[in-house]
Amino acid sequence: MMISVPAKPFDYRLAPARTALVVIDMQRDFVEPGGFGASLGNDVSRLHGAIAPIAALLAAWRARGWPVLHTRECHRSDLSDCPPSKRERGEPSLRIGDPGPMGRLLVAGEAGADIIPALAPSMSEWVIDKPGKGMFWATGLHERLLGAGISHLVFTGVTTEVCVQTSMREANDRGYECLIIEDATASYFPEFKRVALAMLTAQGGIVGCSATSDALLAALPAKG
């Protein structure tokens, strides 16, 4: 059985079961004050209107026990996995790494690189620990979703046009049929996410396509 959900530039058909909802970095160093999206002096409560949207689907997901897989971008303490063109890029406040009010910027198992509390993963779920802003480089996670019989992408998360697109893009060259949940993901500059949305989904649905949370909750099945 396939769903048909209302989305741009076609309706989206759905694999229930085989189709993972995908949460990229809603990771405290994003989303709250403090972490390293605030040292590049952007206004991190941008981000903040993604929240509720993802909570919903994540609830419709747990409630049908379909897959979920959540991201982090994060380095190793001793920064190896961090190349120094990413590292040194820019004139950020702080730089990743480099101690904050949540430890260590971007580096895994510190506060800021935790999920927020809002959004956190259940034990069932996977959690990816990435080092690039693509969710399948040096991870493993294509071979994972290959084995597990994943063949659609729900994505949402932070930010749109960097990680969120990133990973579509590279899901899309995987051949997973992709579609993005537009209120399910922010930007620090909304003139990007607008920009980013129109390009996943521009030619035809080149990347993928687009929907609002609402319209994807109305087209799922009812649980049981």
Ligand code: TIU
The other form holds:
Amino acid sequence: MMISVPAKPFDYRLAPARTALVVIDMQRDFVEPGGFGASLGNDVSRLHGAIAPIAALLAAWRARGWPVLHTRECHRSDLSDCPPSKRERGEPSLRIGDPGPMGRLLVAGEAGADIIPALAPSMSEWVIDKPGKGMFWATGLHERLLGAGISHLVFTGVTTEVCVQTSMREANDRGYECLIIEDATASYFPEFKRVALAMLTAQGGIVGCSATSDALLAALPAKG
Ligand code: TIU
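If the one shown is the form predicted on its own, what is the structure of the form predicted together with the named molecule?
Everything in the complex follows now, all chains and molecules, and the chain you saw is the first one.
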């Protein structure tokens, strides 16, 4: 049985139990003051609107026992997986690996690398640490998804045009059917979010489809 979700540019056909909810990088380092996102000069409050829609989708997936995966952008403590082209980019107030108010920026195990408490993963959910923007680079995720029989991915998280868009493009290249949830993703730059959504869905859904969280939730079958 497939579920039809009203979406752009055409309805998205969701495969129950084979569709993972993907929550990209909802970490304190991007969402809270004093983290990596703020060190780049961004207004982190621009990301806060995505939190409630993601929480509602998490509740819906958990109630149905469907797969959920969270990603975290972070590096090993020796930064051996952080290329100079990433660490030395720009003029941030703090660089990756520097100590900040939430520990070392974007380093695994530090407080800032944690997912925000409102969206904390449950014990059964996958948490994928990734050194890049895309969730498939250097993570072994494709093999795990294939092994679990997951063929469809519903994308949420931050930021739309950086890690979410990169991950969705990587997924599309690997054959996954992709949907991005418009109100469950956010950018520090509202215009970039709008244009990223347009680029992903243009040309007949060149990368995938987009829908609102309300449209998706309304299309789901009753729990249980
Ligand atoms: N997770 C993610 O999008 N990483 C970024 O660095 N995003 C920015 O928008 N900077």
